[in-house]
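Have a look below at one chain only, the form predicted alone, in C-alpha cells format.
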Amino acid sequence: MSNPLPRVAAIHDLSGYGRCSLTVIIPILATMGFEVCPLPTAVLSTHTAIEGYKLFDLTDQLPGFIDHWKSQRLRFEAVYSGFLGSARQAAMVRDFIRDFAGPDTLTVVDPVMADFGKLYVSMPPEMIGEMRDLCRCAKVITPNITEAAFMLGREVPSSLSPEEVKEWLLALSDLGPSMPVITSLPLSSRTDRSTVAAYNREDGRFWLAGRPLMPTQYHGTGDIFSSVLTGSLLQGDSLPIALDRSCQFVASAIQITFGYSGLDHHEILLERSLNTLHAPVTYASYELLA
C-alpha cells in the first residue's frame, strides 16, 4: 500500500536544547500532515548560540544512512535541508537531491550558515561556495540577509530600496532556484517590520510579507519560518499565502512566548502555536512589490 501521508526528507541537525531545527522541523510538518523522515547532519549538545556547546558531527555516517533508504526505494514528495555538519555534506546534499527527487519534489535549501554579518562559529569560510552550489539544486531557498550577500559575494547592507531587493532576488534566481526568499531583510520603508521577500519566476512577480517587530529575539525562527513555508507549499498553498502563513506563525509563537516572563532566548514556545496551523487563511497581508 502506498504511503498515505506526504513523506518530507528532513536534512538538518539535531540540537539536545534550545528548539530549532529538527525540534521543530518534526513537530511543524506532523502537525501540518506530513510524514518527517530525518536525515540528521550533526548532534548538538545545544545550538550554538549557547557557549561551550558540543557538536558531533556526523558527516563520515551519513552514507550508510543514505545508501539503506536507497535499499529500501523510498521516495519524497520533499527535500528540505538547513545546517550541515561539515562543508563536505553540501555535496551529499546535492547527490541526495539527484537521487531521491523526481520532478515533482519540492527541494528547499536553507542555506544556514551565518546571520548578523558573520558565518557561525562553526562553519568554515568554503561552506559559503558548497552552500551556493546546493542552491542550485533547490527550487525554493530561504537564506537570511547575511547568507544571500555571502552567496552573491556581495556586503551585507544596512537597507534596501524595493528595487533593490528586486535586483537581490534575481541575482539569486539566477543561481538556479525558481523561489528564491530572503528574510530578515532590512527593507528601507519597513524599519518597524521584521520583512521577508521572494521572487516566482514562473510568473515574473515579487512578494513581499511581514511581521511587526518585538524587542525581542529568539533563536531558531528562521528553521520556524521555512518549515512552515515548506509545509504550505506542499499543500498546494501559493508562494504569497505560504509566506504570510509562516510569518503569522513565527510572529504569533513569538508573542505567545513574550508574554511569559524568565525565559531567555533559547526557550520560543513551538508548542503552544502548533494548534494554529490547522486554522484557515481568514486574512493574508501579503503584498505585490511592484
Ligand code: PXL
Second form
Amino acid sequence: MSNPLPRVAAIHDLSGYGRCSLTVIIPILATMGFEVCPLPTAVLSTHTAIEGYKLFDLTDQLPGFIDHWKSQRLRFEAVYSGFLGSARQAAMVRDFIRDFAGPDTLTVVDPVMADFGKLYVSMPPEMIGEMRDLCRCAKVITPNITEAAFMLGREVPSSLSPEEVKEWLLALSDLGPSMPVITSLPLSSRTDRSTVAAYNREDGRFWLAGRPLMPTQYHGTGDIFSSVLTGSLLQGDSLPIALDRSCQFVASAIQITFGYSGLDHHEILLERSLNTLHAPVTYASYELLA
Ligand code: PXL
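Please give the other form, namely the form predicted in complex with the ligand, since only the form predicted alone has been shown so far.
Once more the chain from above appears, this time first in line as the rest of the complex follows.
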C-alpha cells in the first residue's frame, strides 16, 4: 500500500534538551500532516549554546543508515537538512540528495552554523565551504544573515538597503538554489521588524515578509522557521504565503512564550504553540521587493 502522507527525510541533530532541530522539526511537520524520517547527524545533551554540552557525532554511522534506507527503497517528497555533526557530513548529505531526490522532490538546506556574526562553538571553519557546496544542491536554502555572509565571503552587514538585499539574494541564487531565503535581515528601512527576504528564480520575483520585533531572543527559532517553511511549500503554498505562515508561527510562538516569566534557557514553549499551525495566515505581511 502506498503511503498517504508525504514523507520528509530530516537530516539534523537530536538535542535532548533545548527545543531545537529534531525536537521542534518532528512535532511541527507531524502537526502539518507529514511523516518525518529523522536521519540524526549527532546526539547532544543540549544545544551547543548551553555550557558543558555533550556531543556524540554520528558521521561514521550515517553511511550504514543511508544504505539501509536504500535497500528498503524509501522515497521522500522532501529532503531537509540542518545542523551537521561534522564537516565531512556535508558530502554525505550531497550524495543523499543525489540518490534520493528526483525532479519533484523539495530539497531544503538550512546551513545551520552561525549567528550574530560568529560560528557556533562546535563548528570547524571548514564547515563554511562545505555548507556552501551543500547549498549548491538544494532548491530552497534558509541561511540567517551571518550564514549568508560567511558563505558569500562577505562582512556581516549591520544594515542593508532593499537594493542590496536583492543583490545578496541573487548572489545566493548563483550558488545554485532557485529559492534562497535570508532570515534575521538587518533591513535599513525596517529596524522595528523581524524581516525575512526571498527570491524565486522561476518567476524572477523578490519578497519581504516579517512581524514586529519582540524585545527578546529565543533559541531554535531558525529551526522553527525553516520547518514551517518546508511544510508550507510541501503543502503547495506559494513562496510569499509560505514566508508569512512561517513568520506568523514564529511570532505567535514567541508571544505565547514571552508572557511567561522565569523560563530556564530561552527556548520557545512549542507545545503551547503547535495548535496555531492550523490557523490560516490571518495577516499577510508580504510585499514585493521591486
Ligand atoms: O538552532 C540551531 C541549532 C541546532 N542544533 C544545535 C545547536 C543549534 C544552535 O546553537 O547548537 C545542536
